[in-house]
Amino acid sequence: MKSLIVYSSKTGNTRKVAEAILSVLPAGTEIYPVENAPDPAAYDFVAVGYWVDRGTANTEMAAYMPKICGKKVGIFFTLGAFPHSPHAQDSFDNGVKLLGENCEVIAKFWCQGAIDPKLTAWMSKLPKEHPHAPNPERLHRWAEAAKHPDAADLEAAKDAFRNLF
């Protein structure tokens, strides 16, 4: 089975877990950043990792999905949200939404992952009344982001994707 992992990562969070991924899947799984990425016409297993903007994949894996068509997928991604949070399974629902026709999603992992200093700057000089504007909660679920992917993380991702065929 020929496979094919893609990946989209801001802060290195998602490569991480595509590494750990890699690492279980069958000899000869190819990996690439999206931009790099390949048809995957060519490819009997497709596994897509991304970075949650705005509730679904990134902008470039977003674009790259749909020409996923009639394949066995794995999805898996990052967050700064808790991983058992409704964001979190609406981030996964919402991608598996952007995937081309017939595929079947048989491996899922997502987990949270460290924020873009920037983004968090940003929002840092928000006005408190601005719904992403920082508040005891949205402070600690920042710091507990900034801890992940950790070593129980990528062993997680790796029991998802191990001995799928």
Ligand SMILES: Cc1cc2nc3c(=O)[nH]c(=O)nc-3n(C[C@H](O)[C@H](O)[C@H](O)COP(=O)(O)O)c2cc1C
The other form holds:
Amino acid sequence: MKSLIVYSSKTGNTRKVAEAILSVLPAGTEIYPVENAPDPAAYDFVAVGYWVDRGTANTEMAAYMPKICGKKVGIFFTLGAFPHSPHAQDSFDNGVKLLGENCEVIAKFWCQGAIDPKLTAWMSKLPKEHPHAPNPERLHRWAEAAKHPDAADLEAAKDAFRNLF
Ligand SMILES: Cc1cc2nc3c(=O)[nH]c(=O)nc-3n(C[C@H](O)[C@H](O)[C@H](O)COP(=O)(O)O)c2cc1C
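Mind sharing the form predicted together with the named molecule? What's above is the form predicted alone.
Next comes the full complex, this chain leading.
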């Protein structure tokens, strides 16, 4: 069983989850940022990790995922929204749709990840009527996201990818 992890991470949240998952996959599992990722054809299991951008996998990972065909797959991601929100479920469903043909998703994990302070600073200045303008609910969510991924998230990620085969 040859295993591969490919992840994309702009500010490090998804990389932390990828490294936690690596620690519970079999010895010899390879890990790459998507920029250096190999052709997945040579592997039996491929775990892909993305950060959520506009409700789906970020652009670089969205370009890689269709190359994965006929594999056992694990999907993990981090996002600013709450993990039990419909938006988080959509972000998973949209990731599954990006995979190539005949893949079987055998593991999944997601958690909140701190939002780039440059983005929250920009959104903080938006006019009240803008859909991303700060309001109490949104400020609470950003503050919660800023605490993640935490140690409990990383343990939960390991549990989701342990003993798969
Ligand atoms: C340009 C941009 C777009 C984002 N879009 C979403 C989004 O649609 N939904 C969401 O829940 N989080 C969104 N986020 C938050 C990130 O997905 C989240 O902070 C993630 O943990 C970043 O992961 P990274 O540190 O691995 O880059 C966005 C962040 C950025 C910078």
